[in-house]
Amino acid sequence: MPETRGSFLLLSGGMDSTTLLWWMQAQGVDEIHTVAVDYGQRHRAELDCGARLSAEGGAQSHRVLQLDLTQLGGNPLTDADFAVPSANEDNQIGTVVPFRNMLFVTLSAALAETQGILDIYLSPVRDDHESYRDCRREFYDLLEKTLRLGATRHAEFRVHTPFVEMWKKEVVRVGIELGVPYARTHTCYEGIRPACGKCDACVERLAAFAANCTVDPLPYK
C-alpha cells in the first residue's frame, strides 16, 4: 500500500455529512478528501449540493463513484413506481435501501486502497437506529475488521462515525455553532426545491431545527 495521508469524508450533500466536514476542519483533520456516491437516488439534487459543499469546505478533492442500486427495485429512494411515503405513514423502514452504507464505505475503501488512505469517515446519527440497522456502531466496528481482513495487503482501515451516539438536533447544534451554510444542503427524499416537509427526512430536519429554537433556512412548499 502506498504510504498512508489523509481521510475520505463520505459526503452526501445532507445536513450531517455536511456538517460533519465542518466538524472535521474544526478538530484540525488533515486532508480531507470528500467522496459521494451516484447511485441512482431520488434525490439526486444532493450529488450538485454536495460538490459545492465540500469546495466551500475546504476538501482538498471531491469524486462522485457510480454504483447501480436501481436494478434492486422495490425502493421508494431508488424505483420512481414507488411513492416517498410521508412521515405520518410511519413507514420509514420502507425507505432503507438494503445494505446501502455497508456499499459505501467498502466502495470508499477500495478506493481509499488505492490512494493511501487508512480513515473513512460518515455521519449516522442515533435518530436513524431503529429504522436503519447499518448506521449503528457495532456494525461499523464489525465492517472495520472486515476491511482490514479483506484489503489487498495489510491495512489498518478506520472507520470514524463522531455523531453516532448524537441525536440530529445535538448535530444541527453542532452546526449552528460551526457556521455550516444548512441553506445549501440538501435533505429532502423527493429531491425537490422547495422540499416536499412531509418526507420522513424533511420532518426530522425541521424538528431538529425546531429544538434549538431556529428556523431551518431551507424553503419548502
The other form holds:
2 protein chains.
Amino acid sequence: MPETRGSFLLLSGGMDSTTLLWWMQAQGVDEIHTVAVDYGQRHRAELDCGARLSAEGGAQSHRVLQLDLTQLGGNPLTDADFAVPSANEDNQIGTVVPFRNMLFVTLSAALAETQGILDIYLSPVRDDHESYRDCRREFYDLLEKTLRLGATRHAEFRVHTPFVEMWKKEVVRVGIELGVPYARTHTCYEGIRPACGKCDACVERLAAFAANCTVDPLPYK
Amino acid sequence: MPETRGSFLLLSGGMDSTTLLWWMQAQGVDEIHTVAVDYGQRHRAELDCGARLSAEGGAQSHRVLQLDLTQLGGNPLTDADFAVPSANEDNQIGTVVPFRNMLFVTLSAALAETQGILDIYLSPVRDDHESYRDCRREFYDLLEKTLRLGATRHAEFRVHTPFVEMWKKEVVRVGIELGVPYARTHTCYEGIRPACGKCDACVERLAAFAANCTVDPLPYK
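Could you output the structure for the form predicted together with a further copy of the same chain, given that the previous block was the form predicted on its own?
Whole complex next, starting from this chain.
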C-alpha cells in the first residue's frame, strides 16, 4: 500500500477556490496540488487564471483534467449558442450542469487514489445552497462516505469544504485579509475582461465586495 | 418539471451487461436506452459490440459517452504499454481504475437528469465483490442516496443492480434461457478474436459456461 500524503484542491480560478488556496496555505496544509477541470467551458480564460493562481499561491503542482460536459446537452456554461441568464434566483437553475461537483470530486478522487492522496478540498459557499443542492455539506458528507466505500486501495478519503457555511461576502473578507489577488481571479459568465458586471456571477461578486465596503479590483465595463 | 420515463442501461457489450438487457426486456422494462462509455479502452471492439447488441436487444437508443480514464495514469485496461495480468486474485487489482463504476453511473445520471430519466441499471456480479469494492450493493445504496441528495430537478434516482448477488455462472444460466447471443459479446482483456482464453476475464467466462455444462459459443485460440 503506497504512502499517503498531500492534498488536492479543486481550483477553478474563481474567487472562492482561489481564496481557499490562500486559506489552506495560511492553515499550513502540506503539499497542496491544484486540479482544474476542462469541462468544455465557453471561456478558456478561466483555465488560464487557475494555472496562474496555482503558481502564485504556492501550490506544488497544477493539473488540468478533461471531462467533457458539453456532451450532456445545452447549458449556457458550456454552449456558446445559449444566452447566459441574468441575475435572478429562478434563472440560476439554467446554469446548472447536473452532478458537476460530484463528477469533479469523483474524478479528482480517482486521480488522488493513484497518487496516494486522500484529502480533497473544494469551495462551495452558502449562497449556492438554494440553487445547487450539491453545494450543501450534507451532500459532501454522503459523497465522502460513498468514496470511502468504493475506494480500491485506501478508504479514508476526506472531502473538505471549509467555506460551505460561509456567505460569499465572508469568504471575500477572509481573502482580503490574506491578500488574495482578486484582480487576477475570473468570475464573469460572459468570460470577458473588463467583466460584464451584469451576469449573475458578476452581480454576486460585486455585492460581496460592497458588503465589505471595499471596491472589487477587477475592471468592469 | 419535465415528465420522467425510461431507463438507462450501462451496456459494455460484455456478458453481464448484455444479459441484463435481455433480462430487462423479459421483465417488461419500458423504454430502455443503452449507454456505453468510451473511456479510452485499448480495444475498440468492445464499443462496437455494445452498439450492435443494443440494437439486437431492442433498446430504444444507444449513446456513447466520452470519459477519458487514460489521463489517470498507467492501467492495463487503458494503456497499451502495460501487460494485462493473467488470472489470479492478487493481480486483479491491477485492472482497477479507481471509481470507474461510480464515474460511469454519475455521468449517466447527469445525462439522465437532462432527459427526465430516473432509473439506471448496471450489472456488477458477486464474483467481483472481493476485488472491486464498488461492485457491492451497499456501495450502490449509498451512491443512490448521494445522487438523490445532489440532483438538481429530480430526486428519485434509482440505481438498479439486479445481478449483484448472483455469481457469473448464474447470470450465464439466466442468459442461456433468455437466448442471449453470447457469441457476439466481448470479454477478453486482450481484445482479440479468437479470444485469448488466458486472461482473467476469459478464464472467468469459460468457468461460468463450464459450470453450466455448456460450451461458450465464442471462438478461442
